[in-house]
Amino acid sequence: MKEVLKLEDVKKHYLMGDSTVKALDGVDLSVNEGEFVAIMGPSGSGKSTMLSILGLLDSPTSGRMIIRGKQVSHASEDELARLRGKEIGFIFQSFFLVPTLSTTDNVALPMMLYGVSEKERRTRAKKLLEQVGLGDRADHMPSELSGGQRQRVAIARALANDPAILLADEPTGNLDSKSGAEILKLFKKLNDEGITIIIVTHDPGVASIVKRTIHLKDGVVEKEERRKKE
């Protein structure tokens, strides 16, 4: 297997004043292609943390990430962003789409970024938007849509430019539980076609989808939990 993904004893402390908050206090973790992986903990375990330094959209204090083999520590800003945009597809709790494009735009914005034709870009932004189930959504503006349908939106964005790894913090903690549920069998889609997901959870039910779930505490890691292949 190969690894796409790796933490070594990374920290992330926080100066309050005299105080140092240790959001992350030496976290390890190596995930290879192909994995679905949940994190989960307790509130302010450091998860979001976690997740943001391999979104690459934090550093750490102190310790190595490693991407594809590339140690991303020292990477200067333009290279963060073209991995942010090329490697990584990050879905947020509240969405985060761009309110006042359509949800083609926001589809396509992505690709925009990397000088794709704008021919090419609605070509694949309305057939991600049927991947996701939005196909008869692609001229809404997102105020127009449910949040489990702009959750969606964000998930075709995230996949825009084909990333190898897909982040997604808390995705369903804004939704009900029924679209909730749906993100959640969308999650088990794209990883059935082969791409890698962490995913930052509470939803119990998320235990049972994933092959393995990391449990945080405190800044570390607690336990870690394999399920067998069925």
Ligand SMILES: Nc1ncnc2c1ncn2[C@@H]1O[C@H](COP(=O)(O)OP(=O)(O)O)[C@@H](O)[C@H]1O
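Just so you know, these numbers come straight off a predicted model, no measurement behind them. Positions refer to the first chain, counted from 1. We call the rigid core the largest set of C-alpha positions that still match within 1.5 Å between the two forms. Compared with the form predicted on its own:
- With the core held fixed between these two forms, Arg212 has its Cα displaced by under 2 Å.
Please give the corresponding structure for the form predicted on its own, as opposed to the form predicted together with the ligand shown earlier.
FYI, this one's just the chain on its own, none of its partners or other molecules.
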């Protein structure tokens, strides 16, 4: 399988007074096309720092990050912004939908930055809404949707520019148990369709559907588990 993301001996250290905090202390990770990975660990394990580096929101102190064969650890701000928009689809706990835009326009929004025509944007947005089970909500406003439906819109939006990876930060954190389970089923469906997904989460239920679980502790990979094939 083709490798889409790789971390090589990634470290992120912070100075706090006279002390050095080793948020990440030599992490190696390789993710292939079509994988479904969860990154888990207790508070202070390095998950948030890992998320920031994977999402190109922060740079490592040392080590390398490679996306689709391109070394991006210390790219320019302009290049990082382009990569964030094209290579990584973000899904957040709090959805971050624009309340004054319809679901279709929310999903189409990321495509505006890359010169996609209005007609093509709306056509693709509606197809993505159908893909996440919301084809009948294309003209609704976020305020007319449940929490689970809003997260589905956010997932469709994350897919808008055909990213290399979907990166989800606690995607079930603001949902009730039923809605959370439905969102996890949707992630599994998308992964079965070939989409590469990384979820950073506290939710132990995620481990039952992903293919690999990376456990962080004190800034290092404590262990890795692979789910047996069904």
